[in-house]
Every structure is written in C-alpha cells, then in structure tokens.
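In structure tokens, one chain follows: the form predicted alone.
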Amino acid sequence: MFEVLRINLCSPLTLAFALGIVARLVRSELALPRDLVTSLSIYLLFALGLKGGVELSHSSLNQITGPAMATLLLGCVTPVTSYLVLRKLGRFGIADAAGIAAHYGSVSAVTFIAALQFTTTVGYPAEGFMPTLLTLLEIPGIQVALAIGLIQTARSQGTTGENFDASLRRSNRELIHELLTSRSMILLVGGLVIGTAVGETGWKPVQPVFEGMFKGLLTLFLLEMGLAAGSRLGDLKKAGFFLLGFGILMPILHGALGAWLGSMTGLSVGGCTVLATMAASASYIAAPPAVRMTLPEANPTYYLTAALAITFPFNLMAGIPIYFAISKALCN
C-alpha cells in the first residue's frame, strides 16, 4: 500500500497539481492562458472518447452490460446518500444539500483520467470500455440530486400540485438538454462513436497525437487544476469542518461501494479501481452550471470548495491508491 501511495505521489501528474497549489500559496503570478486551458480540456476529453471507442469496438455486449447497470445504480445511489448525510448530519439547507449532492453524484473526468493512468502505471490496466461508463454516470448523478432539491423545496413552500409538476418536467427537460449538449458530453460521446466506427485501423494514423502526447498534456492540465484548487483554499474556513470531513469520508464510502459493485459484475482490479474512483469523484465542470440553472439559491462556496479544494486533491493524492487497495482485496 505504501509503495503504491509513493508511486502515485511521485508521479508527474500529482506533482504538477501540487506545484499549482504551491504557486497559489506563495502568490505567484503563474497562470495558464484561458484559451490554452480550454484547448487542453477539449483535447483530453476527445482523446479519452476516441481511445475508449476503439477499445469498445473490441468488447462484447455481455462484457459491458453488468458494469453499465452497476454504473447507473451508482448514479442514483451516490446523490441520494450525499443529500441525506448533508441534510441529517450536516444540517445544510435543501438547496445547498442538493447542490453539493449533484456534484458528488456526477463524476470528475480529470480524476477518471488520472485513475486510468494510475492503474496502467501499477500494472493493472482497466477495461477499455470505461469511458462508456463515464458518460453513463454523468447525467443521473446530477439529475437525481437536483430533482430531490426541487421536490423538497416545493414541499417546504407548499407549492406542490399540477403547476409544480409541469414546472418540474420543464426544468428536467432543460437540464437534460443542457447536460446532453455540454462540451464534455459531446466530446466524450462523439469520440466514443468515432472510435468505435473507425476501429483499430482508423486509430493507428492519429494514435501518436491522441495517445503519445496524452500524458504530457494531462500533466500540464493538472498544473492548471492545482492553480484553481489553490485559489479556493481560502474558502475552506467558510465551508467548515463538517464539509471537510464530508469531502474526504464520503468519497471513501462511495469508492468502496463502486469497487464492490465492480467486483460483482466481473471487472478486473483496474476496472474496479476506476469505477470506484468515478463513484468517489465530484464534478466541478458539468455540475456547477446545472446547479446554477436549477437551484440558483445554492451557495457556490460550499459545492465548489468541496469538489475542487477538498475531494479532488484528496482523490488525486491518496484516494485512488485507497480504491486500488480495496479493489485488489475484493477481486482476490
């Protein structure tokens, strides 16, 4: 376990992220141009989709059905458990609890990519169809949490009825459209479709760009993520100790659940680790605009600080090795 943790902490990905945090702590003027950051995110998501599509073309329906069902189950369970813990134990308001739960029900694509790189480095590569599971988890994790928030808010205000039902359906339609047409979804699903269609033959000519350069550009992107996380460290005081504990303990619980479900569906140690990481991660790209649109009264300090300044660093530095250890124990 300690050797695995050392390998993870000494990887270029983790060290680049740590450098970004240090740069913010010492108030360095270091900053990546916004256009470069956008370009890097487009490249990473499209490359991930392409490679996943090529691997998906080699997979049978029987191989992916079980893991897909487990992923959809996680997308329903993780936002509900997060909401209940935040409401019952943390005493958060309905909107704040639902807003945070939407982030923890969804998935961080960058954390997912880091888990893929980690499992390959330690000699336990995940199944090639994992990017398909990533796209399956994106929508229900957000949708369930926000639906809970809308319903509970309406009940507390006594506004349930036909008008509310119509409003909820309209809100759901708008939210689903927003999620399905988001940049990350278009790039991931589009890449999966293209990669599946062209197969290994079509992949070979572009492989040097989309695979050979991948880890280097991911390292640069994680430097930017470190800068972003470092800029939110000051908000930890506002978030409070409960949210700090939630941002660490809840991912471990969700990660253990993801690893167990993965092992039940026949995933390898690497696949279980990646599925566990998906369940344990918190979105900070797709979820924030969805929460702002549906629950504008939710406090961004809570959900952005928890996802980006607490859970993301924890998963990157210590969480992924923990999920790997759990997955290895379950699969042996």
Second form
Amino acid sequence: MFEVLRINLCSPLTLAFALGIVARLVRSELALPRDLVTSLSIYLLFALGLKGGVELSHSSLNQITGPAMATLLLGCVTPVTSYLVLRKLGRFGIADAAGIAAHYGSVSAVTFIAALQFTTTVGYPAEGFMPTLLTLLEIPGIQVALAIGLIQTARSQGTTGENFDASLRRSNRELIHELLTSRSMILLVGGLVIGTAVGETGWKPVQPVFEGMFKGLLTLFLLEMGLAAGSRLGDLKKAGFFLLGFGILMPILHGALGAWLGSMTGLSVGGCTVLATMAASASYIAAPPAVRMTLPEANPTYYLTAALAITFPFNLMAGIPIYFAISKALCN
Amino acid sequence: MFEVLRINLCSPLTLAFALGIVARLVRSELALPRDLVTSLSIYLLFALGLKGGVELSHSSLNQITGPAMATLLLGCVTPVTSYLVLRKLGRFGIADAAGIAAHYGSVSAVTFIAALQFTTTVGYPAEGFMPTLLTLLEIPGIQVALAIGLIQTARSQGTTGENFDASLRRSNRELIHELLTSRSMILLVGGLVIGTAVGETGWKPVQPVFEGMFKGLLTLFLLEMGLAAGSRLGDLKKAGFFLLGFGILMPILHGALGAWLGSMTGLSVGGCTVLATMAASASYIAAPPAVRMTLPEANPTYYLTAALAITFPFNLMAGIPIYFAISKALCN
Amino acid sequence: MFEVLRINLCSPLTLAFALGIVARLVRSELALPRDLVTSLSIYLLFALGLKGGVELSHSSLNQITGPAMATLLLGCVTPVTSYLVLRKLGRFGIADAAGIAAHYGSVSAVTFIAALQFTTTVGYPAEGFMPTLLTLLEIPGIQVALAIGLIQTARSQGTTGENFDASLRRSNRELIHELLTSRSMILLVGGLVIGTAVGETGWKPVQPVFEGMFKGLLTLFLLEMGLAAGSRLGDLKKAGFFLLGFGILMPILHGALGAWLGSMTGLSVGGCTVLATMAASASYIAAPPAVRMTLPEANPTYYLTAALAITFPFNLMAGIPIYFAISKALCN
Amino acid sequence: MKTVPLCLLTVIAESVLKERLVHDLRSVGARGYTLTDAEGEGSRQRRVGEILGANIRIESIVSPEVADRLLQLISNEYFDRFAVIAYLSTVSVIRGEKYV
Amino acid sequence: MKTVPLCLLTVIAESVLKERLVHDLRSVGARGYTLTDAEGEGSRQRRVGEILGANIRIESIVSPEVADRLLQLISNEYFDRFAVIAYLSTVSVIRGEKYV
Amino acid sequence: MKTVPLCLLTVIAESVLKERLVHDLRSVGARGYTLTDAEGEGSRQRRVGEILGANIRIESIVSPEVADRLLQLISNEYFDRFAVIAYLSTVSVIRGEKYV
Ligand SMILES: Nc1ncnc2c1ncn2[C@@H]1O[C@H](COP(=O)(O)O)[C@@H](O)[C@H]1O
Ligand SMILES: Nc1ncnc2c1ncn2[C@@H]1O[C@H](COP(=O)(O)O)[C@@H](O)[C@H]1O
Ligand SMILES: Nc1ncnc2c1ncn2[C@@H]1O[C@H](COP(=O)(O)O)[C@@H](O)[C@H]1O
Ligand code: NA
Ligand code: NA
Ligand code: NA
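Form predicted together with a further copy of the same chain, following the form predicted alone:
Every chain and every other molecule in the complex is listed next, the one we just looked at coming first.
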C-alpha cells in the first residue's frame, strides 16, 4: 500500500500539480496562457476519446452493458446523496446544496485519466471501454442535481403548477442541449466514434501525437490545475470545515459504492478502480458553467473550492490508491 | 477503387473534418482557440517545407524543370477557365467571377497534404519536390484572376488609359509583395531552403516534431476546418446550385488537366495525383484576404462557401481518389 | 574549427533564427501568436529543468560545489565589468549603463540550450547539472547591476542617508521576490526538483514530450527570436558603433573568464563551454522587465538591441564555437 | 461631417453570460454589437471566472429608447445575481439610420 | 487637474483593414492610436472574418479637425464596401499638446 | 431608468505597469476596474513592449474626486518615464452608489 502511494506521489503528474500550488503560494506570476489551457484540454479529451475508441473496437457489447448500467445508476445516486448530506448535515441552502451536488454527481476527466494511468502503472490495466463510461457519467449527475435545485426552490417559494412545469421543462431542454453539445461531449464521443471506425491501422499514424504526447501534455495541464487550485486555497477558510470533510469523505463513500457496483458487474480490479474514481471525482469543467447559469444564487466559492481545491487533490494523491485497495479487496 | 475510397473515408483526417461539421450542425459551442489554429497552420506549413527541403536535396534540377513549367502553366490557365465559366455560364458579375477564380487558380495546402498522405498510403508516393511546386502554384493564380477583375472592371467603367495603368501597376506591386511575403510563402520557402541546407543529419533531431507529430496535428487542424466548413453550410443555399456544380465539376476538369500535364512532364502516378489535386483545389488561406482587399465588391459568401464548404470536402472525400484513378490511367 | 562552425551554422536552429530575420527584412506579416511564444518558452524552461533534474539525480554534491561557486562569482563580476566598460569607455549615463549591465550579468536560456546542443553534437557533452548552474546565474547579475544603478543615481542626486537606504531596501525586497518567483525560476527550479524526485522511471513516460519534442519546438522558438531580433535591426544605428563592439567583445571576454573558471573548478570541456556561454550571454526575458520597472530612465532601445540583435545572434553563430575552442585549449 | 448623437451602451459581465446578453441585445432592438475579452475586479469578490474565462465587454450603439429598455432588462435580470455592470455615454455617428 | 477636451474617434472594422486604417490615421494627422481585437455583428451579415480573424477596434485621440478628416475619409473609402463603423465622443485629457 | 453621471477614467499603458496601476487605482479609492489587452503607437517610439507584451487598457468608473486624484498620481509618477496616456469621459450608470 505504501509502495503504491509512493508511486502515485512521485509521478510527474502529481508533482506538477504540487508545483502549481507552490507557485501560487509564493505569489509567482507564473500563468499558462488561456489558449494553451483550452488547447490542452481539447487535446486531452479528443485523445482520450480516440484511444478509447480504438480499444472499444476490441470489446463486445456484452461486456459493456453491465458496467454501463452501473455507471448510469451512479449518475442518479451520487447527486442525491450529496444533496441530502449537504442539506441535512451541512445545513446548506437549497441552491448551494444543489450546486455542489451537481459537481459531485458528474465526473472529472483529469482525475479519470490519472486513475487510468495509475492502474496501468501498478499492473492492473482497466478495460478498454472505460472512456465510454466516462461519457455516460458526465451529464446525468449535473441534470439530476439541477432539477432537484430548481424543483426545491420552486416548492419553497410556492410557485408550483403548470407554469413552473413548463418553464422548468424549457430551461431543462436548453440545459440538456448545452450539455450534450458541450465541448467535452463532442470531443469525447466524436473521438470514440472516430477511434472505433479507424481501428488500429488508422490509429497508427496519429499515435505519436495522441498517445506518445499524452502523459507529457497531461503533466502541463496538471501544472495549470495546480495553479487554479492554489489560488482557491485562500477560500478554504470561507468554505469551512464541513466542506473540507465533505470533500474528502463523500468521495470515499462514492468511491466504495462505485467499486462495489463495478465488481458486481464484472469489471476487473483496474476497471473497478477507475469506475470508483469516476464516482468519487467532482467535475470542474462541465458543472461550473451549468450551475452558474441555472442556479445563479449558489455561491461559486463553495462549489469551486470543494471540487478543485479539496476533492481533486485528495483523489489525485490519496483517493485513487484507496479506491484501488477497495477494488482489490472486493474483487478477490 | 472502392477500397481506395474506403481507405480515404476511414482515415482520422476525413473523420475529424466530419466531426467538425457535425459539431456545427448540432450547434455545439466547440471552438478551437484562434491562436491554436494559427499555430497549427504555421507548424503545418513549416513542417511541409522542411520535409520537402530534405527530400529536395536528393532531387536533380533536371527532374523538376518540366513539372515546374507545368505548374506555372496551371497557374495561368485555371483562373482563366474558372473566370470564363463563372461569367458565361454562371452569369456572375465581374468582381464575383474574378474573386472566385482567384481561389480556384491558387491552391489549398491542406488538400495538398491530404493528397501526399493518400498517395503514400496507397503505395504510390509522390516525388520529393512536390512542396516546391506548391510554392510555385500559390501565387500566380491569384494574380491572374485579380488582374482580370481589375482590368475588366476598369473597362466596364470606361476608366482606361494611363491613369488606370499606373494605379493598376501600383496596387499590383503591393499585392505581389504581400503575396510573396505572406506567412505561407515565408514558411514554405523558408522551410524548403532550411531543409535543403541541413539535409538528413540536421533533420534527424527535429524529425520527431516535424514528421512524427505531423498527422496527429493535421487531424486537429481538420477538425477546425470542419468547424469552419460547417458554419458555411447554411450559406450553401445563398450560393445556389450553379456554384455547387462549379465547386465539384471545375476541380475534376482542372484535376484532369493537372494529371495530364503531370504525366506529360514525367511525374510518377503519385506525383500526377498530387499535381492534379493542386490544380483542382481552391485556396482559402491566401486568396480570401487578397480578394477582399483588391475586389471588395466581390461577395465573400460566394468565394468562401465554394472553396471551403464545397470544393474542399469534395476533394478530401472523393476528389483525390478520382485524380488518382485518372493519373493511373494516364501514366500506363 | 571550420567544420565546427559549419555544423553550427547549418543546424535548423540557426537557420530558423535567420529565417525570422529575413522575414522581417522583407517586411513579411509573419508573426507567431503571442500565446504560442509564451507556451513555447514555458515548455522549454520546464523541459530543461526536468531533464536537468533527472540527470542531477546521478550527480554528487561534491562535483557541483566548485562550479556553483564559479557561477555565483560570474554573477557578481560580469555586471560590474559591463557597467564599468559602458560608463568609462562608452560614456553611457548611469541608468543606461546599469540597465545594459543587468542584461549581461544575467543569462539567456536559449543561448544556454544552444550551447548544450552544440557540445553534444561535437561529442563533448556537458555535465548533467548545468541547468542547476543556470538557475544560479539568472538572478544575481540583474540584482548587482540594478543596485549599482540605484546607488549611483542616488549618490549623483545627493539623496543618501537613512531614507534612501530604506527605500532602496524596500524596492530591492520587491525585486528579489519578483525575480525569485518569476516564471522562469519557478519552471526551472520546479522542473529540477521534480526531475530529481521522479528519476529515470518517472521520466520515461513524459520523455517523448519533454525530450523528443525539444529540438523541434526550440526551432520554432528560434524562428520567433529571429523575428524579434529582425525588428530590432533598424535600431542598430541608434545603438551606435560602441554598443555593436560591446555586444561582441564583452561576451568573448566574459566567455573566456567563464571557461577559465570552469576549467579551474574541474568542469569537462563541454561543461566549460556551456559555463562560458552562460557568462557570455545576455538575458532578454528576465532582465528587460526588471530594468524597465527599476530604472525607467534607461533607454530600452539600448539594452534590447544589444542583447537581442547583437549578442544573441553573435553567440548563436560564432560565440559558442569560440568558447568551445577556448575551453578545449584550457582543459588540455 | 454631419453626425447624429446616439447612445453607446457598454456592458461588462462574466463571460458565461455571453450568449444570453447577445440574445437580449437583439431582442430589445439593438442592430449590432462589438465584443471584446476583458478581465476585472469589482465590488463582489473573485468569481466563477477563473476556470470559465473571465469577463466580456459588449458595446452597442443604440437609440435612447433601446438603451433604456436594455438597462431595465439588465438591471432586472442580472444585477442581483451575476457580476455585471452597464453604463451609457453619448457618441456622434454618421449614418445614424444604421443603428436604429 | 487641468484638462482639455479632445475628440476620441473609435473605428470598428473587419481585420483585413488593419494596416490600411493605421496608415490612414497617420496620414490625416493622428499622433497615436490604440488597437484591440474584437468580434461583433452588425447590419451586414457574417463576413470574411471567420477565417481571416474577426474585427479590430481602433481608438485615437485627435483634434476636432483631424477627427472630421478621418470620418470623411472613412466614409468615402470604406463604408460602402467594407464592414466598418466609426463614432466620435468627447474626452478630457491632460497634456493636450501631445495629441494635436 | 434613473441614472447618475460619473467619471470613466481610461488609462492606456505599457504592460509592465499592470500590477502597479491596479494597485494605484485601489489606493486612491476606485471600487473596481476592467482591463483589456491592447497594442498601439504614440508619440514616443516603439518600446520595451515587443518582448514583454504590448499595452494594457484599464477602465474605471469613479467619482470626480477619485478621478482627479488618479490623474494627478498618474501624471506625477508615470507620464515622464513610461508610455502612458489617460483620459476622462462622463458616463451614466445605474446604482451609482456601487462606484463611489
Ligand atoms: N468601478 C468599476 N469600473 C470599471 N469596471 C468595473 C467597476 N466595477 C466593476 N467593474 C467590472 O465589472 C465586473 C463585475 O463587477 P462586480 O459585479 O462588482 O463584481 C468586474 O469584474 C469589472 O470588470
Ligand atoms: N450598433 C452597433 N453597435 C456596436 N457595434 C456595431 C454596431 N453595428 C455594427 N457594429 C460593429 O461594426 C462591425 C461592422 O458592422 P457592419 O458593417 O454593420 O457589418 C460589426 O461586426 C460590429 O463589430
Ligand atoms: N493619440 C492617441 N490616441 C490613442 N491612443 C494613444 C494616443 N497616443 C498614445 N496612445 C496610446 O498610448 C500608448 C503610449 O503612448 P506614448 O506614451 O505616446 O508612447 C501608445 O502605445 C498608444 O496605445
Ligand atoms: Na462523481
Ligand atoms: Na487550384
Ligand atoms: Na551573462
């Protein structure tokens, strides 16, 4: 276990993230150009999709059905558990609770990638179709949480009935369109389809870019994530102790649930670890703008700090090995 | 033939282009940062030049003279045929006809690259000096078409004589300077010279970037091209049926002419295919700003839609295999 | 010697720099997007640090102590010699002399990299810990020169005493903080630490990006340097003959000093060459903003032209081989 | 040259609002707009901006009536819950009919 | 502080015109200008911009005479055939002599 | 809508001054600012900008008193030695109390 932790902590990925945090702590002017960050995230998502697609072409539909169901179930359960814990135990308001829940119901692609890398490094590579599951988990969690938020707000204000229903449905349609056609969905799903279509032969000539450069560019991206997380550290105090605990314990709970569902549906140890990580991770790309637009009353400090400055580093440094240990225990 | 079409359609290049179009059709917010697009096109042109230069260092002047003459001839003929067809058959105005003709007289570097890739894939690699021909074809076609446009406009307005001559010559001088020192010329020609000078030894250490990464980054660029073409699709209706036919048939005509001239001057099947593709392709990098500045009366919707949303995808998906078939027939 | 010069001149690096200058001379519109340039320099510094760190993990502290002392000494001596020569021989004002001296007291990372590449190419690779020395030399030279400038200005204006001391100390504290936390320091030092920590195993997966792509991307960066230097060429006349001579002779002097100190402290021929190059090079990334803020009276035309349009190309094309020849003579 | 006075409305807002604001402009009758990227700080503290991109700055030349409708709309819909400011100034344009 | 009123001329144009407009500014007597990248929509539909980069926004502080000459020039040379708008406002500057 | 007139101060400066100017704004009492990237040319020739990035353009809505203090400060500290211009105009805002 300690060896596993050491491997995880001493990778360029984790250390680049730490470097970003340190740079912010010493108030360095270091900043990656915004266009570089956007370009890196476009690259990572597309490469992830392509690679996943190529490997998907070796998988049978049979293998996927179970894990896919498990993933969708996670997408419905995790936002609800998050919301309830935040409301009942954390005494957060409706909007804030729903906003944070939307983040924890969705998934962080970088954490997902880190888990993929980790399982490969420790010799338990995950199934090839994991990126397909990623696309399945990205959206429903946001949806469910925002719907809860809108409905509860309306109820608490007494505006129910037909009018509200119609407006809810309309804003929901817009939101679903936005999420389905979001950058990450297009690149992931598009990459998956292209990867499946071209197979190994078509993949060969683009492999140097989309596989060879992957870890290096991911390292740069984690540097940026570290910078972003570092500039959120000051907000930890405003977020309070409850959110700190929530950002660590909730992922462990969701991770255990994910690992269990994974093992039930026949995933390997690596696959379980990755599914657990997906369940445990909190989105900070897709969820924030959706929450900002739909529940503007929710305070961004809470959800961004929790997702980016608490849960992301926790998962990166300790979470993934924990989910791996749980998965190993469950699969034997 | 069908196998060849399949290979062409199932490459990551073509599919990335298609993904871009689909993203626009579903109104996705996906957009590549402008600086990334500029960087990619700088990279592609420079890499193309370097690679071409290294291979040029193995070629003899002897081999090149014939094909170079053929290329220059194409640069004079294709804008004239385009202009005449647009005026006489299409009933376009002077400015619009000349503006479109400038695009079809010049050449699209990405289509050129796609043809290079294609001929290599099907086992008929083109001569190493093709990028040299590319630089020869880029400018004269634009020049000829714009000159026609300016002269015809002047004639139709009755402003001939010395004054006009002087002003035409002045604006022509500016234009030639602009085209000769344009980004693509500097990068292509500069790359060619550097590549020739450094040869294989100097090429080795930069090969991972300028060759290894080429196809992968080209895939990303085609994603952007797809996005651009996709957002032009709505303009197809405004462009009208004539332009649709023109954008498909004119390239086939020019392609056949190119293939024939290539085979006359001793190019291999691959070389003929690439020369044919150059003749058939329409510029959408160098030509648009030149036309916009010189013939502002020409409607950009026409020339951009024709070059980008009709001829480019046609060449990418069906044109290149057709020119290959023609070349094969002519060379045997 | 001539063979060595030829190798140096015929590398893609030097030629890309030349291409940039030519592009400016023919007034081409070619420009690399600013974000690309920033991204490239972030990449180069971080890769340099990482690579250096991995190699540092094989070095003993013992080996480094001597060369580190030599480097710090160079950081104190070179700004003073530069300042004195500029004041006494060049008759520059206090601010201008100190401003230029700050540039020559610091170091140019790209020149450093070019020297590393050169020594490897000619078969005399430098020690693995050279990037560590780079970080040691970057700051003190700027510091020393600016302190001279501030003190001399104050003295010449008669504002001495406690007040001045306090304000000098305050602005010095700010400056040191700024330099220590500057982008290049964070990336270099951060990279060194990460590289040392992860060692060869952690380096492997990121090597394709941080080593494989290095020379190619450096070539692109040198294209940009050429563009920047090219647009400074017009200022050569304003800078005057003295600065032209200074920009060539001072580096040779500093280079010889560096080579001698290197050979005294046990560096190999390659190591001496690189240390000499560091001493000889002039900063144009870290120094300019520091000088601009601290000594706004200094004319940027002087220091930028000298560092970028005189000394940088001189070192790139002729300086490095000269320092190599000196080092070879001294080490035998 | 003969010029007409018109209103120049400037809106500075967090960038998630881009599509919505452009839509609003059109809906109240603005005939065009110009948009630049910006960053900034205001009375409210650092916001969602960091990851989502910073602010946008929208300028639109409109008639006084349209300007008023826009200010009304922005102050009703956005001021409380989003980081938005808006201000008006007077500019002189040629071809006044282009903007109304 | 003592300030003098001067004209601030703002031109928004498709970006192919950048060099020409800067040249025109200089030629009619402007002593400086500031340029930012922008995007936008106007009464004319989407233009060549897409591939060529979008709009530019040029600001120049000038005397009323220079402003008038510029408006005249822009309206003669560009308004019909290019996507360009221009407008004037009044600003107060220190060191008024710097701009005229 | 009911609006109040306030001062809009615009500062265009070489980009090394970014942090210092933002600090100055805050110190004399500005409650917010908006910043965009810009390039430009003025009466002084090409500057350090080339490598260090070009200009910045800072806008701040302030009360007349704050505007005056800022102009004073900028003209004392920067005008001689740095590439900086500053100008004032009048704008109408809603929620006037937000800015003073
Ligand atoms: N006084 C001001 N002057 C100029 N811009 C401002 C001012 N106050 C706020 N802003 C801009 O408006 C945005 C939103 O402000 P706020 O709603 O106060 O957070 C800020 O990010 C600034 O870009
Ligand atoms: N009413 C307006 N307000 C602000 N900007 C405008 C307006 N109309 C046009 N523009 C800008 O001017 C450019 C050219 O407009 P047009 O010539 O109408 O296509 C547009 O792309 C906008 O950036
Ligand atoms: N007349 C002007 N109109 C608009 N901007 C100007 C003007 N003069 C100077 N500037 C801007 O202010 C910066 C500094 O000007 P200067 O101090 O004259 O070099 C320039 O780079 C321009 O961006
Ligand atoms: Na989750
Ligand atoms: Na052609
Ligand atoms: Na030095």
